[in-house]
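The chain below stands alone and is given in structure tokens; this is the form predicted on its own.
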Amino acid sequence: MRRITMSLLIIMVSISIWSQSDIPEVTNKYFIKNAYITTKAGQAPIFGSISMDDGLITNVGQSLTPEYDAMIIDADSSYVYPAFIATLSHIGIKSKDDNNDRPKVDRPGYPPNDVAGITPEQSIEGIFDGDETSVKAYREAGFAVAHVVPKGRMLPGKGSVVSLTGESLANSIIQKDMSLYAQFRGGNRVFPATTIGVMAKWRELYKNAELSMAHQSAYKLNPVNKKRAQTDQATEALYPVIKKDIPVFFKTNSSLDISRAIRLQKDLGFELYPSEVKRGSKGLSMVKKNNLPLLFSLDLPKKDDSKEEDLSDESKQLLAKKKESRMASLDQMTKFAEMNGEFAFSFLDVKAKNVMENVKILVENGLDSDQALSALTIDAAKALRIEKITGSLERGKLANMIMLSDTIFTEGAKMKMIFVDGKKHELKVKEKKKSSADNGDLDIAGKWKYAIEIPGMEPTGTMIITKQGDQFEIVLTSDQEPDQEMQATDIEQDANSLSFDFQIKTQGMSITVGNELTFDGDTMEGNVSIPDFGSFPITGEKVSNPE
């Protein structure tokens, strides 16, 4: 048995790794039966089956027969839809700390490109991490594909389309460097520090790149009496934009930002996607007039439940303006749909756990449910030019699909399963978290000893639970490797129970270990589970209170 990195289930995971490496996978074929299948947004569901092999859909329909070596999944009248697509996101990109100190440069009016936030040559290669927590979070929210762009300022870099398999970029890439990401975010106390400065710098960079590209072409045709062009990576990174080989996804939160981006586009001629639109109602007609696709932000304004009787007259006026602004944000997608405008969603600022809730809010406020599903699936695929391979459930397309307990956008519908490139990920169906009044104060903080019941062995260890406000933190060690620690993630409380995960990286693989524990005084019991390998009982007792 191999020795691997410490975790709560060091011995269990060792067994699973040994099993995966020494016992070949029985099949990569799946057959889902007895399901209500919506093959494409706007189409009525069929009650039937869907088969997949080697990551692709091989058949969809009624009265299908599975192949002899397919793994059969009885959906038991569950609902199957195309998996979602994040049309613009920072998924898999680790947070970038902004240093607010003044950069140490000799000429703040003419800083190096990287200091000014001008890095159009930057790809997500080297900064995308398939194990980053947002990848798993979005996958569990129903997403199989994402257009990922770097973080930064004016020109952060190029975006790529990836599968959210949780694997390395090399094994996840669908389309590399297929876009340029831009925003009206100036440099940190260096030029261009203002929006006007950003627009001026855009024109300067673009025009210089046009001249450089033209000079290079002329030099290749006839180098006689011509000096070889001197260029740089940032300039050359704009060549595909000038040739319209790749579009510019421009972050435009407001109608004013939309107007500015369109002005740049008209002056320079690049292909434009106004993105992450939050307050764009006044700019919708301009977008439609120019036949531009639009990406609306799913980071919706929160509802203010203040009671008017408790407010001053001035506060009442402010509250009325906030409500009016919020309703305009919720209505803008419906208005654009009525104009027959093309749109999808943008995910730069929204957390994965809020996506479905926010889409339901939009549907409740007038957005057609088929249009909402289309914006998450086939329209998103069209925006990324990948509709031939994903966005709907059709023969020959990627096996990207989700299974729910009820129809999509229905209150209480639970995500049960997602396939990404034909790989099955079963999800824990969590009940809605109860309020603190119902839960009471779960007094479990302290040091706990645990033991896991595995046939022929009993791994043991220590679990330290701390609580800050309503938030728990859990750190575990194993008696097999007491000097190493593992931090719990996705901690959820429900009455006297806690659920949490561990993600273990070993042997080039990533394994998520799920834990469900129920506490009763100074004792606890529950189960730990590894997908496809089963679950095992765990018991424990409290040995000391918090220090």
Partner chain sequence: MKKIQYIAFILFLSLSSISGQETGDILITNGTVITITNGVLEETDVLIRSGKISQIGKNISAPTDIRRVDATGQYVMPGIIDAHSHIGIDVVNEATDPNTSNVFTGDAINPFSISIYRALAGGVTTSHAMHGSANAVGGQCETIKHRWGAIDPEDMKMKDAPRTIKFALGENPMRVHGEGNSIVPRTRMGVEQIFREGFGKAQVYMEQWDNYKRNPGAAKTPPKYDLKMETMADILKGEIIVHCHSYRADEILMLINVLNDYGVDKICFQHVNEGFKVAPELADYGAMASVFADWWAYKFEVYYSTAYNAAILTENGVTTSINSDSGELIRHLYHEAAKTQRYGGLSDNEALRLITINPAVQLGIDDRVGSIEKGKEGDIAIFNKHPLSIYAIPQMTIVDGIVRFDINDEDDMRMDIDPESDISTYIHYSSDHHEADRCMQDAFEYFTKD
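Could I see the form predicted together with its partner chain next, after the form predicted on its own?
Nothing else is written out below except the one chain.
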């Protein structure tokens, strides 16, 4: 009974959200005036206007007049830039729980491809969800286009370029299956389990794909006295790689990974993008020598905040070395640029909300801001071979742009608006409640039970809070929907209070629930707000500490 009520409640809530977000636009034409427009990274801004129609830029210039049916936006001396492109990401991919159970196979040396993590045929179709929180989060961080790849192990699948409109894949797709995504991450106690296994498997898959591809074309020419090629989808999925129609984006966090990917590239001959490079400083000349581009990770190493005065002389030296090492990570893009290396960024491990912050850290540490913008826009477009349609603000290109309150990467510059495919998304500017200075060490990690007081029902559940470094992670489960695990997002701490959102999915719809909790020892209380439905008190208590 209670369960039915809950579902009803959720349906009501969901419907109201849909109706609200479905107010149609009256025109497809926009005209932004009085803006400082940077049409392309590295170029001086012009003060003028930009017009767009049905998703494309129709004009950029200093003295333009709007069409009668355009919606005019007075930028009021704001700054307009090309929107960002996420060159390699898992944006919109529903997080698939990593299965750590030992797979049951008869012979671990010969597992089926899917068990081994070899699914190069896997497209993002069916696993990309425009509704997923990361799509919105990235859009709000200034991204209009993303190159999205599946998650997995050795060969998770093919990457596609999508527009971050938030719509269905069919409406969002720009370039389908335009890349292959590869990792050194091996199978779970099945071949290939290790880096050396992965590299051996690459060689085998590749050589066999070459053979069967050659045989297939010979068969096409003359099938007489030949058996038709007996192949599989994984093998066939490699054909475009062999033909160099599509490049391989290889996750290579370190210079060692880079050298291993280059080893394979040399042996086999595919087109390679060493990607998600975090500690690549030692590998840069190797990359340059082989004339390869790079994608640097925007997941930057955290700063060590150890206070020097508390440390021994030895620890001070060690800390200095660690800082040097961090500097090498922050400096690698500049170093590579100095070698005339081509690079963009990748976004596999970075959260949307940290992107801008991290780019600023890079700029503070010496990365030229034009270079940074270029890597986020036109160079990213080049890496994805879509520079003809986006990456800069030119007539005929996609109307993908961002409007900021100040020049980009400037402290305090706020994102005000983003156009994706000519569709306007306005951002509500969040005011930070308090400075983070008075954030104490909140010791709330552990398992909590909660109860929400909604009249006539009392949903209960558990909440597991873990602390990773100085970040909290929260996973909720509801006793009413025990199969669903909800990952909290946008977690913010303010002294002994936490605010966060989570999404609950039911009947194919998802609603975002906001939470504000205040902790006191082993108890907590606060409010849960469900959009258009109201705010309800929540209470809870800690039942166990982390293992």
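Residue numbers count along the first chain shown, from 1. On a predicted model such as this, the values are computed, not experimentally measured, just so you know. Here, rigid core means the biggest group of C-alpha atoms that superpose within 1.5 Å across both forms.
- Once both forms are fitted on their rigid core, the CA atom of L311 lies 2 Å or more apart between the two forms.
- Superposed on the core, the two forms differ at L517: its CA moves 2 Å or more between the two forms.
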